[in-house]
Structure formats: C-alpha cells, structure tokens
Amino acid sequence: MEFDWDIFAPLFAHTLTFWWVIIPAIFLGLVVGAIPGFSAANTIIILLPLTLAMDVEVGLIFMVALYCSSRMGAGIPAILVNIPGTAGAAATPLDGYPMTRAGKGQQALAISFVSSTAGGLLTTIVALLAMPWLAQVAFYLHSVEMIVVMLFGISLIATIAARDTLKGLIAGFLGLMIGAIGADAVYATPRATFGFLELYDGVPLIPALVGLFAVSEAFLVIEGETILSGKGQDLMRKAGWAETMEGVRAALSRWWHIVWTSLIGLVIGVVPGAGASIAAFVAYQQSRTFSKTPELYGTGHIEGLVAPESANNGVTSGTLIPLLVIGIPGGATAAIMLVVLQYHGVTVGPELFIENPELAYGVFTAMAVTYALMILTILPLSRYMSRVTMVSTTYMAPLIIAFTLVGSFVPREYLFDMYLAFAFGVLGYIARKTGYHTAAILIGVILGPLLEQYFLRAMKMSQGDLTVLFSSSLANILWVLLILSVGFPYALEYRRKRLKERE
C-alpha cells in the first residue's frame, strides 16, 4: 500500500467543497465537546440514522469534522472554568486554569486552539505519507509494552509528588484503589462495590472526572466573588485582540514542542482502545521530564498546556489508521464509522486503498481540511469565550454544578452517577483544602484500571511468569527510557545543586 500522489491535490481540492457539511459540524463538534459527558462517540450514535442516509463520503466527512472539533472543545471548559469536557482533556486544567485565574484566559484559549489544529493537522500529514508503517504499530505494541506506556503516565504522581512526597503518593495511591473498585477482570468479583450494582463495570470516569475538577471547584469558587484573582480581573477588563494574537506567538514560538508531543499522540492512538487520555498523561509527563523548567509545570506553564493540547488531538488521525488499514477500529468513534462503512456495503482493509483510494485517503484529507477551517473559524472566539470567567460565581457556581451533574447522568443514563459526582467532587474540594493534588487522583482513577487489564492479559497469556515484563526487546527499550524519564528530573536537580554549591 503506496501513498499515490496524483490523487492529492484534486483529492484537497474535491473535500473542499464540502465545507458546508465541515464547518456545522465543527461548530457542532464544539459544543458537544465542551459539555461533560458528550463526546464524538455519543452525539455520532444520536445522529447514526442521518449519517445513515447521508451518502457514504458525506457521512464519513461529517464524522470526521466532528471527532476534530469535539477533542477542541473538550480543553475550551478544561481551560476556563477547570472542567474537562472528556478524559482526553484531563491533563488540559493543569496548566490551562492556572492561566485562566491570573486573567490570561484568552491566551489560553488561543495556544491551545493553535497547538490543537497544529498537532491535529501535523499527525493527519504524518498519518498520510506513512500509513503502511505506522499500521505496523499495533502489532509491536502488546500488552506488555503498554503496560510500560501506562507507567509512563502513572509516573506523573511521582512527579506531582516530588513537592509533597507523602502527600503525593498517598492521593496516587486513592486514585488507584478507586480504579480498582468493580469486577476483577479475570474472575469477575466485586470488589468494594459495597452493594451497588452501578459499580461492578468499575467506577465511570465522567462522574469521577467532573467531581474532581468541577463540582470540587464550584466549591471553591463560591467563596469569591470571581474566578479570577484581582490582578486577573483586570487584566481581562482591559484584553483584546491583542491578548488572542500574544497566545498564537507563544503557541508558534514552540513549534518543537507541538511536533514531538503530537507525534507522541500519533503513535498512542494507532493502539487500539489506548485513547487520548493515556497520550495527554504521558505527553504531559515527557513535557515536563525534559523542561528546562519543570518547577513552573502546574503554575500555568505554556508548554504545559501545548503538549497534552498536541497530543489528544495527535491521536485523532492515530485512531483511524488501524481502522482503514487492518479493519479494527482504535476506538469507540472509529467503531461507529466503521459500522457507517458496513452499512454502505465498504470493505475496510488494504483493499480499500486498491479498489477505492479517493474514500480511503479522503478520510484523512476531510481531517487535514477540518483542522485547516477549525483555526480560522474558532481562533477569533477565543476573544468572547475567554469572557465567562468575568461572570459572578453567584451564577457560575450554580452553572457548574447543574451541567457537570447531567454531564455526569448521560453516558449511563443512572441516577446514581450524579450522586457519585457529587460524592468525587466533596472528594475534591476536601483534598485541595488539605493540599492534596486531585490530578494525582484522577491519574490513578483513569489509569489504573487500564494498567489492570494490560497487566493480566500479560500474566494469562505467561501464565503468571512475571518475567515476560521484560521478554520483549522492544518493551525493554521503553523499560529504560522510563527509568531515565523518571530519573532525569532528580539528577537535574542534583546538578543544580552542585552547581550552586561551587558558586
């Protein structure tokens, strides 16, 4: 499967005309992603029968501007109000809140839309010219190799822990007893479900991800006036177009960091069910593993909120290549387009690129467009959106906790995941007045249960011999760059040190 040339510019040229099926579904995309609990997945189910009848290229570009833009949306709330809109944008807040409270808002908004489209634009070129070996990648990538990537992620509580080691430590910890709460996955016994029938699947990450960040935050914002500190409340009175343009320079000038952290999210995202989120953490993590200045990561950091911006929309294009190439979709949008493409009688594998290359490659050229409008269409809102955070948190509080509360009732449709938002978000507030950081939480709560699942499929298929951990050559490789990873900050830190003693 060879990438022909000669189809690509009319290919361009063709998808461009649909730019009245792209941009409602950018908008679309937007909204859908900006509310917890929505995502791509979700809305594309609601509108299956109409993606249905539409024909099966206009379906396919519909989708796909919508998977774009949704992933956008969700670090639009992430970086205003500290609301993830999906489990892809929960490292966004780190950073991006931060930013928001010290009435940069607008420039938040503008870098992430900036690393956003770049990153997604950058993979989908990437994706393109090398699909027959980024393809392969879902082959090397077994289960113990992901057990490696997810450590990559999970050593971020290592990270936040190094300002309080035991604080730390012990707010990783909780996050990954709670992400263990459900049926095992070998046996199927309840663990610490006390009962409740809604938590043998395990705890949903919706209710846990809106309670620890937004309710939790509405919380806190009740006792001021604003979001905003008084030094930000002013900085947002007087901002302009100005403000905007000042976060595309800061997004441009670490055009570096947009490649390698998207490129991070390519590779993720062609493992099928590895999703946005593990790409986000561990972009995240390697972000600030090699910062000249690791201390300002969680202060409203700029590089801080390009890289997981980069990379959940880097995985975008990462999670069609498996499903195009091999017929195995990388994740729950991926597997509805696929049933889209059943549907209209469309054979999915190498064949397609052979028999029909315009739909195949068209998929990825609907992406490219979609990202090339996304900045031009979205780009001059940051300007009006950045313009919540002034709201009263008389009305903001309240506001939170209603859309985080139904955002939390619609992936189940159970009553009894509003209570546990609420319960996480009681969590969350007791946890920051304490000093606990509940990123480190959330880490646990998401990642863990993924690295459960990968570490017993590797346990049954040795059956239980611990050392094919290392069996592999490739898993070994990642082995080693995770201790360097890990221990790269403290021998930085140690040379600091020596260096100012000698001083």
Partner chain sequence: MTGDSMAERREKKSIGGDLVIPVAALVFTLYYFSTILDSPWTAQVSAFFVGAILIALIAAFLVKSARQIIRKEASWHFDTLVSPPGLVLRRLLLLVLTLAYIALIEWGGFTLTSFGFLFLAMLLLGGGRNFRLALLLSVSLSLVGYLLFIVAFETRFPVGPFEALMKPLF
The other form holds:
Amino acid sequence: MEFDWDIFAPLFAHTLTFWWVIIPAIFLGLVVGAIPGFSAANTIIILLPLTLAMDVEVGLIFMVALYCSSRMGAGIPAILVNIPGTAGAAATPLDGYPMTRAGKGQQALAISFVSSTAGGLLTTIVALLAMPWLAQVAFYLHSVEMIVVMLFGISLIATIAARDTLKGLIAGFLGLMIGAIGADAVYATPRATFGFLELYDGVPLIPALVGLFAVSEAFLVIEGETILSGKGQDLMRKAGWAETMEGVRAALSRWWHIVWTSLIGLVIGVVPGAGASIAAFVAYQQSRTFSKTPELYGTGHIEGLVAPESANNGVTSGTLIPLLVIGIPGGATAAIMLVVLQYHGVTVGPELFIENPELAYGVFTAMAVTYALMILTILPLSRYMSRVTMVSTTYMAPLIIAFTLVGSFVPREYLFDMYLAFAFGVLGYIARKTGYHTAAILIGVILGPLLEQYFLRAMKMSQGDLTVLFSSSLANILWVLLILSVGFPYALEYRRKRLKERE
Amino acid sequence: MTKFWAPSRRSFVKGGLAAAGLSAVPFSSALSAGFPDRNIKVYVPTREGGGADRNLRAFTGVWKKYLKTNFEPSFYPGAAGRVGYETYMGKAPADCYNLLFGNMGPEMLNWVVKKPSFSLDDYFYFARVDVDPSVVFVSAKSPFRSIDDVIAEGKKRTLNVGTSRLAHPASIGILAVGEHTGAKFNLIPLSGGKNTIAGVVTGEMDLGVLPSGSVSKKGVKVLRSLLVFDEKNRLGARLSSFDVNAPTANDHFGTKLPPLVSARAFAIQKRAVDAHPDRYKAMNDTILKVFGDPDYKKAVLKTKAPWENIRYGDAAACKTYAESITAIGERFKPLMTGKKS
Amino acid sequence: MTGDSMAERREKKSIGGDLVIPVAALVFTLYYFSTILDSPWTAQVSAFFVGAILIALIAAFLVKSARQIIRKEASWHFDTLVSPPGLVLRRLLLLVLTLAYIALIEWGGFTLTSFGFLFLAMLLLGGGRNFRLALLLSVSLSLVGYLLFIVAFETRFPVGPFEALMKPLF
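Compare with the form predicted alone: the form predicted in complex with its partner chain:
Full assembly next; the chain just shown is listed first.
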C-alpha cells in the first residue's frame, strides 16, 4: 500500500484526460451542494442509473468530483444568504455571512474557495502518502474517544454564548434536548415524538437546518431592501475583480491556518460515522481558541471562515480512506460509492491495492484533479455569484422560503418534514429576534444525537460503569486537551486583565 | 438531468438491475385485458439502495416478464420499518395493485416490542423470496478461532457483541446461545449492518452477529464466521474460520432453535385478497415461475447475494415462520426492550 | 397610551419576547420528561442530564428577568419580537401564505402551488406594484423547479393538475 510515484504521476496525467466528466460533475456538485436537501450522497443515488452505466473508472471519477464540488457548493449559500447547503457547512455562515452583509461577499466566497481547495488538495496528498497509517485511526477512536471529540464540537456552544452566556447556553441546551427527540440508540424507546412516526429516527437535520437558518432568515430580511447593510450596498456596487484577488490573498496568507484545520477534518473524516459538521465545528472552535483575537469571531473574521471550510473539505479525503483501506465507508457518500464499486465487481479493502492499484490511487488523483480544475472554474464566478445579494428581498424572501421548504422535503420525501421546517422557522425567527443564537441550537441538534449515541454505546459496553470514559490513554489525552482548549481562552483573558491592571 | 442521458432512476428500477443491459425500459403493457392493467406499486420499508432494494430489483426484473406489468417500488425507511408498514396499511388501496416487500424476521420482532396501529391479522406474507440465516462472526484479526473459544472466554468475562439492532433474529440467536452455555454476552446495537461490521473490524466489539449475506460478501480475509443459525450451513466455505465451515447452533450445542433468519417476502392486505381472489392467484402462479427462470439466478448472482439463500416459501411457510419468530421474540422480549415484563 | 409612558417604554428594555424561548423550552422539557418516565435507563440518562441543566438555566434566566422587572429596568412588552411595527401585517400574511403553501401542495401539486405561493408572496412584499415582474418571476421559477425537482430528480412531490397534464411530455 506504500506510495509509489511511478504509479501516481502518469495516473495524474491520465485522470486529467477525463476533464469532460469532471467539469460537468463539478457544476452539478456545486448546484446540488448549494440547495439544502440535496447532497452528494442522494444525488449519486438519483444518478445511479447513469453511474452504473459508466465504465467503473469514469463512474468513480464522476462521483469523486461530485463529492468534492458539492462540499464547496454548500458553502456558497451559507456565505451569501446565511443558509448552509448541507450540515457540513453549518459553521460557515458564522463568519461568512457577516462578511457578506458588510458587502464583502465576493471576498468571502474567494476565501472559502481557496481554503476549500487548498485544504482539500493538501489532505488529498496527505491521505495518499499516509493512507495505511491514517486508516489506523479508526482502530483507535472508539466510542469513548469519540465522546470527547464530540464535546470539542459541543463546547462551541459556550464559545458562541460568550456574548450573552445565559441565552447562549439556553439555546444550546434546547438544541441538545431537541436533538434527543426520537428512539434511544439501545432499546429504541420513542421519546418526545408527539406521536409522530416521522420523528422516531430523531429530528431530521435538513428541515432543522432549513427552518433555523433559511425560513427564519426570509422573515427577517424583508426588513431591508436587500440583505446588505447600507455601507455594504455601496461596496457591492463598486466591486470588481480586485475583490476576488483580495479574498485569494487573504486566504493564502493564512496558509498555516488552512493546513492545521484541514488536518483536523482529515482525521475526523477517517472515523466511520463522524462527519463534516463535527469537523467544521471542532475546527472553528479550535481556531478561535488559539486566536489572538477571539472576540472578532462571529463578526466576519477571516479565520472564522477559513477554518470550517478547510476542515470540511479535509473530511472528504478522510471518509474515503477507511473505504479503500479496510472496506468500511467513512460516511454516507462513501457508502454509496461502495455500492457502485461492488456493482462493478470491485472488492474494496486491502486487496484493492494489490488487484486494482490504479483504481485505489485513482480516487485520490481524481480528487486532486477535481480541486485543480474546480478552483480555475469557480474563482472567476465569485464576482457574479455575490451579486445575488443585491437582489431585492421582495423576490429573495419568497424564493428562499419556497426552494428551501422543497429542499427539506427531498431527503426523506415526507410532507411532514416541510411542516417541521416551518416549525423550526418560527423557532428560529423568535430566537433571532430575541437574541438567542440559532447556530447554538443547531449545534445541539446536530451533535447531541451523535454524542448520546457514542455515550450510550460506551455505557452499554461497560454496563453502566462511568469510569469507562477514562479507560483509554488516548481518551485521557483528549480529555486533557479538551479541558485545556476550553479553559485556555479564560486563562488568556485573565492574564490580559492582570496585565492591564498592572499598567 | 437523468432523462437526457439514461433511463431515469425509477423507470430504471422498474427495469430491474437484473436485466442489467441498460437499455430503455419498455413501458407498461396496458394492452392485456384483466389483471394487471397497470403498474404494481411495491412499498419497501427500508432504504433505497439497501439489501431489500437489490433483492427486489432482481426479483421484479424477472417477475414482470410473467405478470406482464411493471413494478414501481417506493421506499419508506424510518422507525425500523414501521413507517413503511403504517403507510402501506394506512394509505395503499386494497386492490392487489399494492404490495409490500418486507423482512419478516426483524419486522415481526418489531411488533413484539411494540404493536402497530393496525391489526396484525389485516395483512399477511404470501411469498418468501429469500432466507438469510444469522451468523456469529469475528474480525480476521480476532483471537477467537471457533465458537468454542468464544464460549470459553464468555464464561470468564462478558463479551461485547455488535448487532444491527436488538430486535433482530441475530441478536436473539446469540442470546439463546448465551442462555444455553452460560457464556455472558452484552449486545451492543450499532444501528445497521455496515456499522456492525465497522465495530467488529475496528476491534471495538469482541464479535458480531448479522445475516449471512452481508458477512459472506466481505470474504473470510476480513470476517471469519463461527456459527450459523439455520438447519445447515448452506454457504460452506464462505462462512468459515481457518478453513473450518461454521457449524449450526443446533448441531453444535444440541439446542432446538428455529432457524433465526432474515426472510424477505411479499405481503398483501387481507382485504385485497378477499376482494380479488383471482388477482391473488395470478400473482402466486407467476411468482412460482420466477424461481425456475435461469434469468433470475443470473440477476441474483449479479447482486453478489448467495444464490443458496434464495428459497421460495408460500403463505403457509411464511405463517409458520412468522409464528415461530414471534414466539421466540416473546421469550426474549425483556432483553429487547430493557423492561422487565 | 400617553406620550410619557411611550418614552418610558423606550428607555426600558422590553423582555417579554426574551421569555418566549425559555418558557417554550421549559414546556418542551417537561413534556419530554413525561414521555420517558417509565422507560429503560438508556432512554432517560442523557435526557434527564441535559434537561436538568436546561431547567436550571431557564430558572436562572427567569429569576434574572423578574429582578429586572421588579427594579423597573425592564418591561413585559413583546415589541422586540414584532418590530418594526410597520411590517407586522405583511409578516403575518407571509406566515399564513407559507403555511398555506405546505398545506395545499398535497392538493395542488408542486408546480401550481409553488407558483401561487411565489406570486402572492412577491405581490405582498412588493405592495402590489410589481404585478408583471412578480408574475414573470413566479412562472419561470416554478417551471425551473418543476424541471429540476420533478422531471430531472424525480422526487416524490405531490402531483397536481399541472404535473398530470405534462406527464405525456416527459
């Protein structure tokens, strides 16, 4: 399984010849990524007849390109209209949207594209070089360790709550409580389902996301002529190519930030079941913790946008590693790819590298080529995409409501989910009008069920012994890091105050 | 988008993966008089792209040849299949144009755990397509070479067993073995076969239990099988450990367990059969022909499912199975619900 | 209301709106607890843990708000929730339209209902002065939606007269 340059170099050139598959897949991916409710996974399912009909190599390249580009597409509405296209982009609007409102939507898009591409490319290369070792992560991060990883993400609630602690915490814990709706992970006892079968499997993410962010947004933006602030409108009118370049420079000058946050994404992506949303939240939280200017996060801070975008693209490379190396998909999209590969009679797992090395490495070269082609095609478009924010809210608000409600229907095809999105919309509207952070609620809804699932698994395995939480050395190291990372900002604050007092 | 390049997803499904040649699918033969004069809708209570989906595509791909109509599957996963059943029983007209394709084992256990909103006498399974016995398996790297190693260790300490969910024939199987031998097993539901395999392969679980189809597909280099809950090990070396074929629980331990299997079958509302006995008969007659058709075998093998697991059962066989699994489910009910009843 | 009291209100924080979320959260948490009273421990443990913290937080918030009201630093009013006042009616109507959209889609089908919603909502927000643009946009957007969701992606949206009419074409 060791990296072999002789295979890789010609493979890269060979993959480039498939540009005719990759470029349409990129555009399709950007579109489906941007519409809440559609994702790479369900698009691949929808397009199965097409994918299965293709030659296995073409099919794989198509899926990989779609996967990478949908991740990037999800960030576009998150930045421009405060609506994450998928749960993986849920941390993107935290700083992306404030930039847009200030008229810097074009810069924000460019920053997101560059950090996504750079993070994606870097993790692809790391994945290629370190695949056998990275695959081992899945053997060490068991439920106990994952509990701590989840807590890293959830501690972001406290961070968000910094401005009004009590309200922020109430929002976060309400989210956790809502996330706990549905059958428990062990005995499948239905809880707080209001009698709806549709809630047995928990609160579906897309309707929650659509309601909290999109529907509530639509009811808020009608207060203004456009979603831009007054100053923002002036800036937007004057914007030209220079703003795109400004964004590119801003992202590239934070190359080190891209490197380490995308690596967080890569490692989390390798763990089966963990996904882009947790990686993005953890990266954001870590980025803020180690920042010299934590108070700027949430106001349109560049690093607050770079971190989640590089991390969720790192996940993309990560989820494919366990699929290829041990035959276990790291996420939903990887699982569908497995179905397609199996249909073509390709066995994934260790044998793949012996029987079909070009295919195994081909996945990662396809990713690299996709990122390379994607940045070239999308960057020039950011200037035009950001114009969306100039559209009058008279037309924007109804459009947002109709299309995102439709999106909330798509994943499960239940009309119930549209009503649910509406209910979350009302909740989101009230929350935002009265100073409760919807992102804090969403973190609870997304991460709460995952945390509970890992927690119950650990508890069931240890038969109720709480000390199991500290039973592995890796977990203990993670606990210490967690405490440090939560406590660090406070310690820093304390020191700053002391210094000021001395002056 | 799909329209321009290839047959669309749902019409494709109608055509069946089996027929595989990705040629355009002929439209419904509305020409023939009598039943059926339009497409038959099949409610599937599991996810699109899952095992039942593959199984159903292969079957209906051939069945449509004999019944001279197309099949439209629609998928209602959710609440462990309950959504599918409730939708079918609640909304589908009882006219023999609406069928359900379910998994008798886990789904009968669902009703043991919690009764549905409709009466269980209102529908019945009438054609079993396959039988997928439960298997006890370990990772290829596991120290356990045989089921005896597992039992010996299970007497010393409680072993964690990954399973897709508690209310599943496979879970009941390992519990019954524990009860018989005195070995201690702690079932950990991992929601789904893929997660269960992941839990076993990554070493978090000591062993796992799943239907044979998903275990044998991984190959013995990844997963070794130690025990089968069926009358015999029909898959032979594909379910083995160090070249020893997995024995059956009844042979090995002298237990008298019924086959603990997942069994996919077509179900129908009783009212539909009472109102249209002729239609019901037409379906049954044509189903029998599918099993003898070499195209069907080809289609099944194409899905990588073991052909040995394809075993037809009529309404009576389905009834016997449903009753036996319900009876054993009642016995282990407290362990499936966590409540002492 | 006299001019004086208006001025007074402007100085005070109105926290009625701030109480909606905590009170709703409290009601929900109590309902949640009622559904798991006789469930196995696995169903209870995290809910009771999270719920207890949430109730404590809400209690703290209520105490804080009560103190502000007693000290006359804040008032009970809900104006943060509905501001700006000029928009209240339009916002309520948009809410009704949205709910009607979801409720009617089952009967009218995806395309017609989407068109109706988009058109009426755009007219409503534009104050009726933008009839032609609203018509143009809503027709084209619902057609794009039809092509994307029904024709291309074949989602299982409710079918209405329009979809039935177009069926022979696709």
